[in-house]
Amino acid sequence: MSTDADRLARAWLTACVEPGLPSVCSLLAKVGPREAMRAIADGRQVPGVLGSSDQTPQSTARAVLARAEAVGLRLVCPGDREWPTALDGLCHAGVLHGRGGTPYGLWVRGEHALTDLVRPAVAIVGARSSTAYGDDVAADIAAGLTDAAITVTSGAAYGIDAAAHRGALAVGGNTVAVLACGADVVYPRGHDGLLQRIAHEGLVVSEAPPGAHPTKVRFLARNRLIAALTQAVVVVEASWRSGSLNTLKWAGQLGRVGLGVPGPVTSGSSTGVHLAIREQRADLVTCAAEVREAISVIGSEPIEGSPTWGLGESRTTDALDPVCLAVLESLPASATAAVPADRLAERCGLDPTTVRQVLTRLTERGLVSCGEGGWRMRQRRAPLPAE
């Protein structure tokens, strides 16, 4: 467990220092939260950070914790039981766009324990200006993952993020929203009801302090948390310069699985996804079952009903050896047309004895029958339509 003094220091850092500054993360790892707070507050040289002298760090930290308690937030710190150890991998994941490192602490809204909810978890992210196709796919994948007891994580933005959260909630599951603003701030404004429901049935998480507003750099910092808290990042619709591709890149730097859902080749909303798949930064997936297979131990999550490669759906003839298949394919396609065995032997280039032996085996399989005029294909019922 983190001490009270450490907790105060981390609360101050979240309130007075921009999230994900590599210089601060490095200092924090070297000297710990209390000494890092002193160094920054005293104005000592810490690249990228200005000291704060308007009031004591302790009083600032206590005010932040009081405000958090008033709006239903709690601070989760490294060493707490609720701290996901998966976040610790950020200290070795490098830097993107000037942001990186393990968060100083996380502000959490909701009753669930964060550790419990993100084990396992998959992120679904994508375009804010999504299409109906993208929304439907994101919601379907989210619902399928939730049914398999996998938490869906996203950023609560318009478009794909919202569709993913709603897909998880629609089947009574948990979902985690990671924000670039305070966990008590409604952003975007139109998601007031959605964020309330996520907080009630899942969790809302942020490294920004209570009341903080989103900025561009905070979104970039937030993306690394979405990737770190999950086992895989699924991108559904992303253009060339989509922020979702930043999250996908973080997944690669963290050793997480990168996945992409293809869209129509004519859709500008999917150009970034297609490029990521082509450059092998993301594996192609189309459904929740394929996502589960991608994050599971090899062979533990086989996809039921997968078609045989290159053959489409499985057929009764798939298991036939080449000789049997040659005889069967030499029969007329119509079940009403019959051919004598000797003539059939001429057609397939086999001797009559072999052909008769094969026809017996095909009869046992229910594929052919013998009647007036010779041998014919058996009439097979069409498969019943799927319900």
Given for the second form:
Number of protein chains: 2
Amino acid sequence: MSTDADRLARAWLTACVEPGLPSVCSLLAKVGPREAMRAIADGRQVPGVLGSSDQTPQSTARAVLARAEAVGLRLVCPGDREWPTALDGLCHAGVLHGRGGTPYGLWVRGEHALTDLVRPAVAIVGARSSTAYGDDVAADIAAGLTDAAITVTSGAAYGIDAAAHRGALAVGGNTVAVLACGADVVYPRGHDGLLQRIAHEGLVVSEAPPGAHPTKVRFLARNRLIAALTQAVVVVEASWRSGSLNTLKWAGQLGRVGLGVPGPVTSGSSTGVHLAIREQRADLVTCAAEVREAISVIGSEPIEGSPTWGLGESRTTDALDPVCLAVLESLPASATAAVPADRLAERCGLDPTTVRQVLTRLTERGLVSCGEGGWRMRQRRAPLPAE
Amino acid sequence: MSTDADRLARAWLTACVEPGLPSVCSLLAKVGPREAMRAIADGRQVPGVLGSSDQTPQSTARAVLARAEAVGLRLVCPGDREWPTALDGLCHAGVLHGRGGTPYGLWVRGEHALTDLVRPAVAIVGARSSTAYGDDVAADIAAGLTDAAITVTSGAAYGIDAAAHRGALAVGGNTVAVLACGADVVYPRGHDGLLQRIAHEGLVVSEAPPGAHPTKVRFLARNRLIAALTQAVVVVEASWRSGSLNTLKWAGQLGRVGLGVPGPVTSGSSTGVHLAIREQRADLVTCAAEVREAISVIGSEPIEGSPTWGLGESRTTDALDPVCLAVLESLPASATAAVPADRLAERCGLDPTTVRQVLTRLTERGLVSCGEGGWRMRQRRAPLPAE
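If the structure you just shared is the form predicted alone, then what does the corresponding form predicted together with a further copy of the same chain look like?
Every chain and every other molecule in the complex is listed next, the one we just looked at coming first.
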């Protein structure tokens, strides 16, 4: 848990410094949040830092935290239990369009622990000016991933983003929206209801402070968080210059899986996806099962350093070893289908005794349950056991 | 040129032995056509050989050749000037579904020399039950390739095949249909007019004798010829079990380029293509330019052993070295656009003197012409100079 003084400093940094400035990230890593705040506030400024206010940094930070509390936001900082360690990879993931690095802190709206919705998670992003085809496919893949207890993460924009969130919500799933504006700000305006539902069922996340407006660079900075908080980025429709290709690029920088859903070659909305597949920045996928396969370890030896390993720090799946994960993932995605332990052992290629031991551990973690017909996966949408 | 006795023997083999039998191919390669015919006709039969007639092999063969002549077919044999050496690669390309090997001979209908329509050539194949989208894309790519003086080869089936042939014919191009039945047989029945046009503008080719009906195994054997006679196989639409995926497999066996045009993931007609792309049996392409790029050497060092080198034996492009090909391919596809020699030199990265020497050689071969505005490619559809 970060100290109060550290939290204050990080709240100040998110409020007074543009997000994702590599120079600030370096300073933070070198001297820590309090000293970074002091150096920047004292005028030993780094480029790109917003003008300082008349208040002392501490009082500014307190005001920001008070405003956040009033609108239902909390600040999640490195070291907090809820901080996804997956974000720390950003400090080595380079810079795109002048933005990069670990966020100074994350503002979060919603009741779930952020770590719980990070692993497993898949981003579904794409064109704002999507087609009905793209919306349908995005919603369908989102629903399929949600059914498999995979969080769907996106940017709450019009078009594909909204379709993905709605697809997840439609089957009762959690979904995470990562915004370029404050997590309390309704942007785009038409998504008032959608953002409220996301905050209620899942989480709304941003590195921008409460009340902050979205800007072009904040969108670019935001895209790196979408990639960092997921194991794969699926682009459903994207024109040549779509921002979702920037998210795909961040997936590449971070060693995440890049995926693309093709469409008619006669559709301008799929041009960017086809190009990404041609340039091997994305693998072609056509459905949720293929997305799962792309981030799955079923049927293969666990690969150290693979994008699906060592990400995040979920309280529910934290420290699950490869054997546990293999058993977990060999359960059917649907919570209504059950499998006897012996059958499960056959599926995993493990001996029944090991599988039974693993199932006991998974039960203790609230990840599986035993009932009529055998073992089944507990869906994320079922209440998780209290910590 | 093969001897008359060899031709008679090969005519007999095409008429009395199922096409693409590896055992017969081996026998042919070992003992030659006359001895192979004798061995098979004498009853030292290899499996899969059709029942022999009451006639002597020689009289059967003469009857077949007479029938062929009557319906406007000629027999092209290994060693003939018109025989594409690209076919010889089949003897090392393995066996699929029990079929493989170099054809015993090819029955050809149409006035062009077969070698002239083999390099450069691209196969466009796909679903019989295609969608309007697939037909449009196939025709569009076929027209684009034809404009670039690339022969479009296909199987004259309903659906994508027909759309590809029609797209080529629409812009005045030659196109090659490779059939599973006799080159004089109208199959499917509805393609009477189309096959006549193809024979008139391009070529109809088959290893089955005149009058032969198509059978399942003959389609499988035919597919290897489509792949062998082209530098790339483009699959436009294909369900899971489409025969065009067999042609794609042959492309792989022969070291040809495999390409696939994606479609909506909601369309069953594109499922097979998406799978092929996912399994890296085909690269994703969206237009004729990308197909050209896939078989082109422009802007890259010539790669020895690449699928685009050393194929076929065209009388017009035969023995063109990489430098000549680079100059030829850097000319605009449209015969109406001309480029000065100096500009061409810049495009190729060659010195102007070399380029001028090359242009002289290409002019002698009837491949380019010089006029107002500079040099232009001579389209295939323009009459070729007499040999």
